[in-house]
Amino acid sequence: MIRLLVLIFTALLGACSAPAPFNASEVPKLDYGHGVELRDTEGKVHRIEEFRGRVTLLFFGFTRCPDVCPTMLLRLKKVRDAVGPLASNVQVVLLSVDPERDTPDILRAYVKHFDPSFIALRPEPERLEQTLKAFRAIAIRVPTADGSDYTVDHSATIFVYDRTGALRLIAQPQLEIDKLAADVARLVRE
């Protein structure tokens, strides 16, 4: 009987020491984006796997976005700042969903305006659909009311890759900055 009580007590202690869940959604064993080659604003080819050693926050956007994208970049700057001394281990990446208008020069100036450490990746226009499929993301051109231009409706989630290059979390854009920063700091420390 004492042996049984010791086993139950040990099991309960083990359950109590399990790590707390993340604030964002954990997505183990998803390989979204792996193997996709994309150019940065300097013309260098990157794959998501190359960001190993840092926690990478990747999201889709475009420079002519009137609200969601600039708001997201401001939020991600605040997340990176909230990580404090660990911030050098965090890479924010904007992946353009409008490569026809988002030239390398425009993209570079856009992301650097928010934080000098941010980078932008740009698929070739003819490879945009293939890139979106690799990340299970969407981007749909929507004509403006007068038909003279277009905007792009796109996925707004944040893909969070850990320091091994594995996709670990998917964060919704409305997740509080302090909660996302706590998740990022935890991944940096792992």
Second form
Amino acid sequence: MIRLLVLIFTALLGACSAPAPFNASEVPKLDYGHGVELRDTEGKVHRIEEFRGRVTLLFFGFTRCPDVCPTMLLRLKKVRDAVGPLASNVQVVLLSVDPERDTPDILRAYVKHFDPSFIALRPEPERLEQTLKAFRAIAIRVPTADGSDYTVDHSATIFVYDRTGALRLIAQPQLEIDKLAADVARLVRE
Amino acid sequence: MLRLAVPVNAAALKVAALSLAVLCGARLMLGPLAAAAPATGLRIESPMVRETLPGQTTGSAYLVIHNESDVARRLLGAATPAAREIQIHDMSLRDGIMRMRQVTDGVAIPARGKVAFVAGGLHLMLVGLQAPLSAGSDVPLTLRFDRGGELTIPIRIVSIDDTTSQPKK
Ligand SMILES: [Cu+2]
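Right, and the form predicted together with its partner chain of this protein, after the form predicted on its own?
Next comes the full complex, and the chain you just saw is listed first.
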């Protein structure tokens, strides 16, 4: 059903001269995060712009966030699936905001559970702040009430990079799956 | 849907539970109806906890607490043998930032009202899990209310991919 809608939506788009706005907020091809080196869970170094060729959905999270982050990963899996046969052109990336506790092993198990194609990038703990700054994102460590532990308040928006590697859309976390999928399908076909 | 009736006569149940506890030993404390004190009128709906993935040491539990009495009550805390402690947390999304805060002064359950603990909102956070939570089994959960009210119920561990059995706000 979602796939069908995406197809119809895309077909309709082709028919009119002025493209309809995206469902997520469109930004003028920004280079947020470009040039920042980030290691994946296998130790390979990536830069976000090197995912060009694919549409990349990047979000910020951590594995000790058992409440909202799994929901987000499930949603992004559904978005990717809804793109249908072109799903292999969609890359979902989790950028850890808690690299100290998110070891590569923990991160790998976490993201691969949702989809084997998902990858997690882990900034070195001492470079977390400057990494987030490059993405114009925030993560703030907040101690729990009894002081024995901490949680991380973090940016909850989804960054959508187009196939040229430019940041094109910023999606709120509650944007409906089919709407985000329609946006992503459109970018995949660009 | 899973609905758990809550004891109507807590005192009688307490007696029954205590005598059974003598017979069966402490294990009974994990039983579904080991209510200790007045929890009359409190009903728990759709309790569940999410399974955890390898390496995760925290879990989230969700449920709806109904107060069918004419007296406002307060959830003070919760505990489970499955974790070192349970914290009441509240999530909020403000200015594009996801925030999670520990609620330390309890949660009011209004008279003839209900409070839903759901993903992205109030939830029970299991901190320091003794073992990974795997889908399909149950863990006991004890909810502690004001005026000495206590309720122990089994909660089902559900798959992390399961979004349908979660209570809705
Ligand atoms: Cu929490």
